[in-house]
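For reference, the chain that follows is the form predicted alone, supplied as structure tokens.
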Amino acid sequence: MRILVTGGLGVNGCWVTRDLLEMGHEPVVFDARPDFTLLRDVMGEFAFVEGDVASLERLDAACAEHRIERVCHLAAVYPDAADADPARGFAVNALATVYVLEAARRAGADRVVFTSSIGALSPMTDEHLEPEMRPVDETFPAYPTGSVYGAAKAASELMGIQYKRLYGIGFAALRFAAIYGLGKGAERHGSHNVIWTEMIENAIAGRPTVVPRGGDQRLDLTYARDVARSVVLACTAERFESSVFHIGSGRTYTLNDFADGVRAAIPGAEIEVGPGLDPRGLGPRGYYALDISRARRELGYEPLYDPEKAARDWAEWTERLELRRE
């Protein structure tokens, strides 16, 4: 199939895009700005068109000249940007949302799959909380109230039900919990994550790492590897009821687990962390598990890495790739 795939390039899209061509469909990368770092050893391979996702007129264009069949929708301004310019970030997470769809429907393509967030969701209820920390499942409301981004996240899974409803466009949104990655630094995806990024990095670069407190916070933290598994599996099922799946690892893991498996993966990583919780800084509220028995039930999902075969990817992924370590 030709698939069309926005941010294709990026920390979770550069996974989707190698795992499509290695199943033998043809890519078309659609991204805003041509930096192939994550895929400098396969950027022959596909297709790649320049563009602003907020441009109707330039997915028309994409969807038309490479006869798009589906849509794998990850491009986005992420939490931090979007709230520093509101105005942006709900153009590039919502209305270029309902571009796509609407470039898909002109162009005949028969299914487009969103990557949503659980900043889509309400604010967590206590019972989903520590200690209980039972899994959200995707019956929980989705009003947020917390960020433009998750403000942007809610709207797009409406108007691609909407589309879904009014065109018979298959659709689904993928809700992932907290990913780590290769690249998924500070500068651009914000700080509430890159605690894992600094940990692994730091372990491949020879450097230590510490963290003052948090070491007993269980969180469930999903592989950018597993994201795109997730994406592709929505993209190429042959059908599937529901329109909404929650995405995550299948289970929780601490800080002191997530430093165990990244020492087990890195002989010599030193990692110091302080006990408690809240290593991120954003209260007890932050913290929660996904129920991923829907995508697993409809979308044949299954995560594979946890943190140590995650961490030991990542440093073969940065050898390949001569990525920058010191």
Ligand SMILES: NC(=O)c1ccc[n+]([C@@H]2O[C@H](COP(=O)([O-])OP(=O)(O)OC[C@H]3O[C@@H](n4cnc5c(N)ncnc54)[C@H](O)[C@@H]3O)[C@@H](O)[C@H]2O)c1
Given for the second form:
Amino acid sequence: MRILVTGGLGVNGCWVTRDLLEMGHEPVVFDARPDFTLLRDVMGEFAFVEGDVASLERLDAACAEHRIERVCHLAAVYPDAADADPARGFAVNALATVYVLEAARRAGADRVVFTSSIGALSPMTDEHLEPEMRPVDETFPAYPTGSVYGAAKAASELMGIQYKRLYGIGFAALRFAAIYGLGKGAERHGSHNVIWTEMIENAIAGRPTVVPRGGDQRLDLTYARDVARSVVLACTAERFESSVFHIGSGRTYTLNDFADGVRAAIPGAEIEVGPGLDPRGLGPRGYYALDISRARRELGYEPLYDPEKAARDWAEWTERLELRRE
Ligand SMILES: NC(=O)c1ccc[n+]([C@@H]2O[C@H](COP(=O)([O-])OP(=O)(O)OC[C@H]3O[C@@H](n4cnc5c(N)ncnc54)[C@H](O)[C@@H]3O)[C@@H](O)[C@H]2O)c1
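To test you: the structure above is the form predicted alone. What is the structure of the form predicted in complex with the ligand?
And the full complex, kicking off with our chain again.
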């Protein structure tokens, strides 16, 4: 199939592009930032369109030119950027989703997969936090009041459901828990989102990592390659009933568990983690786990990576892509 992958050069999108290529599909990557670092080894094997998803004309042209059959929509800006410029944040993270749906409809595409977030959920309630940590399923209310990012994700989900109702376009919104993956950095993704990434990158580069507190905090942490597989499954599955799916690791890891995994994968890793909760300083409501039963049942999604396996994979790809190690 010819599949438009918006944000297909990013931390998760690069694996979607790669997985689709491996399956014999034809991904057409649509991204505003022509940085091919994470797909260096497969350059020339996919079509690339440089463009802004907030332009319906550009999306229309890409879908028509490449006769797009399905869309995986991963282009977005992160919460700090969306809060800093709410109009632009909403344009890229919500209005552009409507444009993606509209361009897909006009091109005759039959399915759009949207990458949502736990940011779309209402403020979290106590039974889902430490110490109980009951996994959150899709029946949890989604009336987000905490960020422009969350409001835009919820609006996008609702508009996908409207396109499904009005035009019969297949639609899946995948709500991701916290993600770690190659290429994630403070500049684009926010400094509090990258502590796990930094732990692995430091270990590979032979640098020490010190996290002053939070070693006992549990969190649902998913490796980008598992995230990407969920996107590809939603894009290629024969059929599914639901419109919204929770995607996570299927369990929780403490920061200490995570550090142990990195030490096992990368001998000599120097990691020091202080005790207690809340390593990111976000307050207790920032840490919970998703119930992924629906994605398991309807999409056949199963997470394959724990921190140790992910860190090994990460080190291998750092070599393979000749990424800088200083
Ligand atoms: N990483 C996480 O922890 C996390 C958690 C929940 C949801 N998500 C969602 O997953 C999706 C992918 O996230 P990611 O971590 O891979 O992000 P990323 O920033 O690594 O990749 C996003 C890509 O989109 C591109 N992009 C940004 N604005 C664009 C625009 N206006 N037009 C065209 N391209 C544009 C960027 O250049 C980038 O390559 C996003 O929808 C994000 O909101 C991520």
